[in-house]
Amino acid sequence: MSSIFALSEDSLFWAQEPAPTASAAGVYARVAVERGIETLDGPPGFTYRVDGPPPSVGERVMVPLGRGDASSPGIVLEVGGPELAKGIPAGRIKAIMESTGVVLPGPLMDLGRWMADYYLSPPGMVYASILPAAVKRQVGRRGVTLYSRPANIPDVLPPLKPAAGRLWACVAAMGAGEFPLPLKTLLERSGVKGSKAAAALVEHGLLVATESSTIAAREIDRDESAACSTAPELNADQVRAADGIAATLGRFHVHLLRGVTGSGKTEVYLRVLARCLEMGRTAIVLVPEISLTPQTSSRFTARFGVTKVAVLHSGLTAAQRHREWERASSGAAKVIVGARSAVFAPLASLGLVVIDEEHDSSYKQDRLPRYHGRDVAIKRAHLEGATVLLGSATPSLESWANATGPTARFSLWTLPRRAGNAAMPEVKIIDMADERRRRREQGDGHLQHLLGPTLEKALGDTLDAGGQALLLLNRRGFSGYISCQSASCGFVLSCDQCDANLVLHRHHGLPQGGLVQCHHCEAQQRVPRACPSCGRPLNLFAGGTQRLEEELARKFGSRGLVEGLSFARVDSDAMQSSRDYFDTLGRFAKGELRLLLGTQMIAKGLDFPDVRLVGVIDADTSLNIPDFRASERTFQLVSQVAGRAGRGSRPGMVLVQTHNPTNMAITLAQRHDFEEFARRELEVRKRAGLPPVGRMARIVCRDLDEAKASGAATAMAAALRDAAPPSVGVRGPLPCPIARVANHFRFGVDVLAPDARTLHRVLASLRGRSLLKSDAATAVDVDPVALM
């Protein structure tokens, strides 16, 4: 079940008392600075004393922290008399330094409060999370000179120089509403040159200057490619969703819309939306990759316009999120559309919450504070009492089962078919035994290739008949295994720091062509020359996308694929920003582009109507990991990039190849079958306890000792079993599958719980003793969604 439901009522509302006046005595505050520090034996925070003006709840303020008086930034939770004070000796109570000027608004600050309780983290830490750096720091603010045409204009005009009195012409004829403007504009639309003209204007009174400030950044990059500003016609499956969706609107209610790849969702958005802005309410629309923020975004904009649509995502220079923060905070954008950590939009008036591929795993933040971004965007919308709209083909098993069975909590709609009656595209398993048989048969199974033959072939059908290619291999690099060509040798070369293989990444110009790297601490050394064992040749496996682009180029160069010119990798090395996105994506959509090789970036939400094959290099990279939730991710992704194909009026092929061609995740995404994959699936998680029948916690233990790792990885596990009722399951301590991440040893300790409130009950039960708490050497995540 979603998150939202796993504290009572009564404890999601945080009152908040009114500031005292500034002539009241003995004025405190109650602050959360930002920092991993918690006070778990009383109210959240520290307090101050307040010798200036009260600041307002949620005001961000600098204030001194231990003995150094360290100056540190913190948000103020509450502000009262001494009553806040009580207990606490005098002299022991310092006071509020200095205000920044920017507050969090009352709805954030009760999400804050939530989101710290939920996922155990420090409330400064939250709220650190949920106010941008960019924000924080003013990146971009400009002290600005605005001009405006004075209310009371004198009868007889002042003798006007000739460049003043045609500065003055264009004054008197623009409309009163058209004002304040910079002196820049007003120039350019009069035509005169320099600032004599408006000075002498400002002087006879004829125009009034002041100072205000405004935020410096270039405009965003934005994908036109699939902007279209007339509402196309909708099937009825779309009108019964979105008229069902829309009746909820002004109240909180989650629905769940359930469409086939193609089916229409995002114009299901639009027509919700729309109904939502004539009520004089906003929405935010979240997307999980940066990838698919320009052409959701270029969409919204399209139909409601550049002024309403705001753009938050991590691929925005600091200065441009600092102005569409801004922006959402003033009321001058209606519509926020971003990533994940968007939910925390500063927007007044929240009618509706969007999340577009809502089952993503990219939604869940894997570093302090530890939370995802669906949950947290459904207990924003029960807040403020606004709509919530989870989008997907593929749904996740969460949400399934909370919109499914006799208990099912949120509305579901579905979407059967695709828009415009395109027909679903025909999907072939591969198997790579059988491939692997075809190439020693053409006399160079000697070779690696990551294109089977048939693949192989498709491929050089599509290009020559003019279709596009998506090819989607999750694999970054050139390759992830490098061994001795020796098998009595054995080397494989690992990291030094880390319990992982190291990964060829080719750079030219560098050293034997290129670096090997650790995926996990990020280390980086020089390609060994031959084994440094035995001075035998290394062999090189698991071909990334680097390889396969290789591959790519040396067999179909001669075709006209000639890498950067008519094909482009797509994947988080070669996209250094979002320009880079959106520049590939463009050059894809205008035809410039025939190919596209990528990571999970291309899997889901691209809108491409010319692409007519699909190609999944290796569908068993998600089986293969030592989770849970494996089969869900691998039938997911295989889904996701299925649906790539066919959205034209040509029909569509999507060839995945596997070494386990009837592992039911495969076999069931080649059929299109979300509904018999989740029935088996939440069987098999019923049977073992598992999220979503059960929910889970998982705390992991991390020390550059490994005895004092696990000796408080087996302390924990103790504290738990001794907290837990029998309905409470603990398992561990383990080593967790990479059981060493830059020299930090690993343990895992796993709760499992019938239901969110007995799980919140024991692990509160050990915060508030201090026996668990997230630092730097304890990792709590409440409801994991990978266990590695």
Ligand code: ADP
Given for the second form:
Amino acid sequence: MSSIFALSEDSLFWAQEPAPTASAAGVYARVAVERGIETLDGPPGFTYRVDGPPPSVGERVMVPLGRGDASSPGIVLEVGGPELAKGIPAGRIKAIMESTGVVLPGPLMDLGRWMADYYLSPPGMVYASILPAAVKRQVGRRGVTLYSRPANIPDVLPPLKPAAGRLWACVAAMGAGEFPLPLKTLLERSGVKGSKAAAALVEHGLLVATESSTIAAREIDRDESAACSTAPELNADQVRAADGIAATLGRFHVHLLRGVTGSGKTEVYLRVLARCLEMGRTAIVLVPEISLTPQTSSRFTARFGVTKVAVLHSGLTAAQRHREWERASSGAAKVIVGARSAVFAPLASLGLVVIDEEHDSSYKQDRLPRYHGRDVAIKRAHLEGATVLLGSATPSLESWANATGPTARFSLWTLPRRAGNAAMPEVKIIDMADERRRRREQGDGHLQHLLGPTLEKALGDTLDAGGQALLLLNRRGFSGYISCQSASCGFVLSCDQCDANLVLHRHHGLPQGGLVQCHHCEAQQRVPRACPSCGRPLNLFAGGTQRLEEELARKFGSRGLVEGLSFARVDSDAMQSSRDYFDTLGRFAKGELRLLLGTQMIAKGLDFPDVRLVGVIDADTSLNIPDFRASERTFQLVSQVAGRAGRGSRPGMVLVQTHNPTNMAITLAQRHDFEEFARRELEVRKRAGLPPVGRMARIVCRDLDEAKASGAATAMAAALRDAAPPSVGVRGPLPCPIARVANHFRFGVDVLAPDARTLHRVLASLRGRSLLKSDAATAVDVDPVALM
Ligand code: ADP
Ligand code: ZN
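Given the form predicted alone above, produce the structure of the same protein in the form predicted in complex with the named molecule.
Full assembly next; the chain just shown is listed first.
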């Protein structure tokens, strides 16, 4: 390895790579500063003079920036002679201030370069996001003194005091592999108290002390209860897939493993991972942030051992994250299990990247750099000759298109059945129009119920029979639509700064029982007592998770369902930290909690065998989003949450409430028929010229002034049309679905090209003329996954 990632004190300063020797004319470096400054004319980065020892490429250094010479971090892109300074007046070139001690390995530098080009992002920002903040700040790093036994021990021992003698006896008896070790451990082992004895041994040359550093962090909490350390015997489908995938280890190839929920995909990952480790190579396992629970990570640690597996997720402290990263970088850990950014784990000799739930939209970062973790993983594997394994019950149409048809580039493996004895759950579609009618007939049609009579009865039966249940409602808060009772008034409470309705969040103890909040700009206000326009009372429609919570307590309280004690709400409001979320899942796993209700946080990846009923309160929330992927999202969400039911020995039942009972996404999810869904949806996309049939980039122009935003977008669209060959379509400008956010007006232009190369040629030609820049006024999103 040519450069190392902040390994130890020795590598903290400068140069593993042979650097150019300083000539009379000097050494210079090009540095990409981490601020989002783009230099479109000329090569990326700024030139700095190197006065001290030359840095290596990939080294993170501090450089003076701007008029005040503020010390700013950046990554060294290139080190060279005066040619780097050509054309810049000598007096204007400033010197690098110092190293931060962190060096990005070569393969990650290459990956970053590709990302900056592909996603049109300033390189400095790309490198900044490759490095976790905890690593940049070196959180938890402490100096330590380590002791080892010298190679040559004198034949005749010097006279030693009794304590030092006892310590020496212990040191002499230890195995060579136990050194070096910290003083504390040494004293514990020997039973000697105080450090004087050790100092005496050092003085006599019987112990050697070396300065080093470690990262002090608490042990990571693990949940070993659910983990099984021995592999079950794989079934025939699993064996076929695992063998087929393992056959390409050692070279770049992409596999798609489509397995119905509970089919044992994770067991296939584990088998292929074991083969990869046997070959002496390392692996990355990416999991959507929300399903990266202690239960998930312990499936990997239980199989391969905690020392071989590093874990990276948001539930860790900064110091823990830093230590896990370093364990990957030092080669101690061979497998990294983590969320999106773990794709940048500094592992050497990467052999395999697994992307679980590869369709999950959380793999796409929604701020600069707007990269897709799956696609970056494929690129990284390509650069490093590794195998990629994408797994999902409901693959993205992008991956499906790549794995099927005459031009398939990925290998496809299928697990059509659930593993063990579990059967796929029965899914029933509940037409909400019928449910309303039944309520009216029962005489309580005037009440707002989130649970229809069918789901309400099924829930009661499940709880009475001792089963567990999950209820999905993908809407936070109490009410998402607050309007005047008078139709002639028509007032709807909306955000002053955004084109969006305000959402009521209940907080007991506040006046009017809560606050209204905008989910786009986060602005909060008091709840009005009455319609601000006409003074009549307000209606609260579009009930969210808080309202469902209240309804459950009201309807099932007498049957022992008590909020917090036997059921819990799981959404980003109730779960303030990952720890809350992990605790809640742990209590559900133990059976303390009988029911979880929540947003999509409960739809993903959870494997609880006692869940017998899954209810989808409103399958239409994702169907009504103004996005061409609405149907795909709905199919995924319903299939995924349904997949949480009946994973144990008892059959599961899924009830899906909807106002669109004949909608294709819902009826095909009911039949667990992904392939038919994909076939029909791909037809729709093909007719509309939308991804994955072509490639897309979306450019959003923002401004406080509506005319300026619209003008910029119009100019952008015109420049794109001008540069685009006939095969490329330019759509817009159009106001974004949420046309104003935080007082900024937003207009979008979509570019649709037959392939990525054509798309980039068009974008590059605008960049070449400085017409397209990622900055505060312009957001460029290549391969967007959400069009809001
Ligand atoms: P998926 O990732 O496809 O949803 P999992 O790997 O979580 O599925 O497996 C679902 C359940 O089936 C787990 O509890 C797992 O231990 C079990 N399982 C997986 N493979 C087998 C097998 N071959 N025999 C018995 N049980 C299995
Ligand atoms: Zn707002």
